[in-house]
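We begin with a single chain expressed as structure tokens, specifically the form predicted on its own.
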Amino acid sequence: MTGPRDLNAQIESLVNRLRRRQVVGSWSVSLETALLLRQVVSVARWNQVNVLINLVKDVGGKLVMAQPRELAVGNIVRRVLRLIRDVYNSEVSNSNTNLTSTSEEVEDDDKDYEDDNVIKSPPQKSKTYDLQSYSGPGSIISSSFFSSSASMINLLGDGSVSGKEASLDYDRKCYNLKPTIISELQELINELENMYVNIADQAMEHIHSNEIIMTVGKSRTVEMFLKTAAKKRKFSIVVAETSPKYLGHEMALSLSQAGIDTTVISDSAIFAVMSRVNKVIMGTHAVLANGGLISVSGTQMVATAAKHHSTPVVVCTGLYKLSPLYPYDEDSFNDLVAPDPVMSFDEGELIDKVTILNPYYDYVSPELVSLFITNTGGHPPSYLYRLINENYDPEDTVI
């Protein structure tokens, strides 16, 4: 069995690989993170949910700091934290349901007992009882009554019941949650492994025969999406080359080998060709809380040209790329890479007189996007807030 010392070694290994960019790409990073967190939940010793939450946050914080530009790391950590809370809440809810059913049975027995006493016993003088301190047969009813009253008082804003007492107690000891949490984590891992297939299965609903589709850069999600549609539909693809990385050349080669009619164009020809295009299908590095995209450089130009020509822009992405972070500073999500592909260092005199910035990503505003195709179906940008609420807890926005 893997011990705590081996677990720390696995954490440090992933942290170092993230720093050295040995693990790149949102999907690879997400899968590595999910596998590590499953190991953390399985190996670590804990019997309280708050201990596990703090442990996952600590490990997740190290991974996020190792590579802040990979937003998928933080997304998976937040998904796991929400998953842990949901399992705990479900367990507490089931316990309360069982307690309520037991209370109802005791209440029925008490009523039968009181009815018998009314028939058999002579009338007695009325007495006044202190219900809060009474410990007779009806004590369970009294305690549940007062707890319900306290909850209602707290709901109405009375200060007599503190919010801490009304909230869930994560300090409660739980000895049977680990198998359930591990099972849920395995479902998350399976979801990541089947991500591309689930998105590609929707291709026939969005691509029709004889269409002209434009894409930009190289995206594995878009590649499988287009190849799946090409099995039954005949259409043409226009690929922007995305200089200076020229990722579009790799994408065009892969699509042409699959028998798809593919044309590569320079980035400067995007606006001229857009009038002939039926729709734009692209991938993304991350989706922010407002529906904006962090995508490969050149995407902003494609989306703006599509907006001018009223061409729909469809984004293929998995839910693991959906981030609850808001782009208050768009440049903080960008990354500058070596300027050598733009202007070689052999230029000598010229390179000493200019400053060259080579951004790797573009920020695409949400009003330029028409539809998101995720592994759970198609969603408009206005629906993303609902997906964020379903997958993340507000307490985990900052890890």
Contents of the next structure:
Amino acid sequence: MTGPRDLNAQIESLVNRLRRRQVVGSWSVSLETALLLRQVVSVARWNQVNVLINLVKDVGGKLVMAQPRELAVGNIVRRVLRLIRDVYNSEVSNSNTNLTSTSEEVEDDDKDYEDDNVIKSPPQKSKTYDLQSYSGPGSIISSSFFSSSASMINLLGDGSVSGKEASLDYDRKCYNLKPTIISELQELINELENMYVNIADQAMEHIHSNEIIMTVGKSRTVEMFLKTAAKKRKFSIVVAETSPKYLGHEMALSLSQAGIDTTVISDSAIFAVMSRVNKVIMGTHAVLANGGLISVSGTQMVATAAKHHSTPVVVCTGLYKLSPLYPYDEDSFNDLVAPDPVMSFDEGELIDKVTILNPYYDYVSPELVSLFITNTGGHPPSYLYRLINENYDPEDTVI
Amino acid sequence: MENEGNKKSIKERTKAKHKEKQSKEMNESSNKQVAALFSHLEIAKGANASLASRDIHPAVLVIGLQFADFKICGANARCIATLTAFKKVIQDYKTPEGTTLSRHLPTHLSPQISYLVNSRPMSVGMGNAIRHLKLEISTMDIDLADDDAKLLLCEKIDNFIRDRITVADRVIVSYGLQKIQDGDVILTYARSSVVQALLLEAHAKGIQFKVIIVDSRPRLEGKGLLRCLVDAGISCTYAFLHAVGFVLKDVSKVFLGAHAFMSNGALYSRVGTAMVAMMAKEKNIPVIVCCETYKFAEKVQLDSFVMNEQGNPDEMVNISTTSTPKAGLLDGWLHKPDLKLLNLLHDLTPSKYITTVITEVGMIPCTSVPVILREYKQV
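The block above covers the form predicted on its own; next, return the form predicted in complex with the partner chain.
Let us now look at the entire complex, which starts with that chain.
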């Protein structure tokens, strides 16, 4: 059993690796964060939930500061905080009705998402609203109607008075919550690990034969999405190389190796070719609360060109990229990186007299996006606020 | 003697067959890699002097090679180079026995023209210029002596270059100066000779403005413009096309050059122009095109597919921005069966994205292009 000192060492190690960009990419960062937070919950000494919440917020704050542009870190921290509060609330309501703690069994992610959307609103943790509880390995969580049916509360108002009072305190002594919280965290980690498969499984519903699909840059999600569809459908892909990073080249190589007919075009030909493209499928770096995207530079061009040709824009992303932050200023999430790929030092005397711009990200406004395909199914941009309500708490928006 | 002759011809024949086979193989491999939508467009083959037959004038040979290698690039430059080369052809021309200059000269020029077209498809302006030249030749007075006729033709060519290109550019610049004010931030794309002249002239007049040059792969023509403007002392910013959304926030006007203007008001220009025009229009920034009237075409075109030019796809493999090439990941793309590279050279900007066109006859909306053409025809 590792002690708190080892835990601090682990936290420092992840913070350093994030700062040095040794962990790159939203997915790997999210997975590492979730694993570290699981360690925090299991190792750290706490007997009151508010202590745990403050601890997680503390660790989360350090991680967010290490790589501020990587919004996925903050998202995972917020998910964990919400998860802890939910477990606490359900525990409180259980003890209110005088029952011993039950083991939770949250439904698996690879259950059909259609059921989730139709019957129960919270897609991750579907709960039946039984008034009885029962324990056992394959049991479904029991909860009183008021406090744990999160979506119902939000529909009907601010929630029942008793539930809210109890959740504000977080000071009940709950030693027995630890295994529950850890198993919930494990569900989160499983969801992250199965992310690509869940999204790729929806591929057949969105691609028909002989389509010409355009994609931008390199996204592992989109790659798996297209490769899964290519097993049964015949279509062609046009990849826009995103100079100066040339991510499009890697994507095209990988797709053509899977046997998909791929054409690489330069960024300048995007508008020219767009009139023959049936749909645009792309990944993103982050999704903001209004449905806007922060994605690789060049995406705004593609999305605007698609809008002008009335071509649908489909964004494949995992829920861990959904952030509750608003883009009050378009540039607040952008980075200008080294201009060397644009104009290198070989052009010596020229670079002294010229400003060279090389933005890394682009902001795409939500009007340009038609559909988000997430591991929980397809959603229009207007639905994202519901997903944010279900997965994050408003007090966690600033970590 | 006969045997030797036979042997020689056999050698020549086998050599020719081998060459044919080689070019066929090259064509086949390149055909495999052509994107299906563009299979009706030929891919640029690169400079190849062996394609020329014996009667190509050396001046034409030289510019043909320069066109194929993109050493002379840009509609105005190519047109002037072609007309200058044809001037030399006409000066060296001798009318053969039994025919007149006005009848034979066009047939003499035809193989030169087809050689140029083989090196690189002709631009619309070049086509108009050559049509004008042929018209002048056919309306030549038969009684005129050969030397006088040739002098007259050369004079007419000079007049064309002067009136429709050089002076037209100056008039366009003077109109364009009205559109540049102090404090403007002007965005331009790739390299247009007219826009370059306009910006240099505006700076010389003392107008305080900034220029943002947006450039794109694989030609990177904007760099040449950047050097030219920086040498003149204009404060410039340089970015690639992916940054155009980021950069347009501060821009007040967009100036673009043209390769040709279609009769339906659509602008045919360097690939990427349509993207810049569209993004600017989205943000309600005026898009001003500078175009001489000799580039107006009788054709109508709706998309960038039916008529276009494909450059050498291997240009996309090189990812370095300097003159030393550095092969990127796509090296060896020919051997990967499902991978194709598309290197388009031009694209079509629909008229709704263009605010106004500055020509030597004034500032017109792009829908007035067929009206101007009609005026010229009546003259």
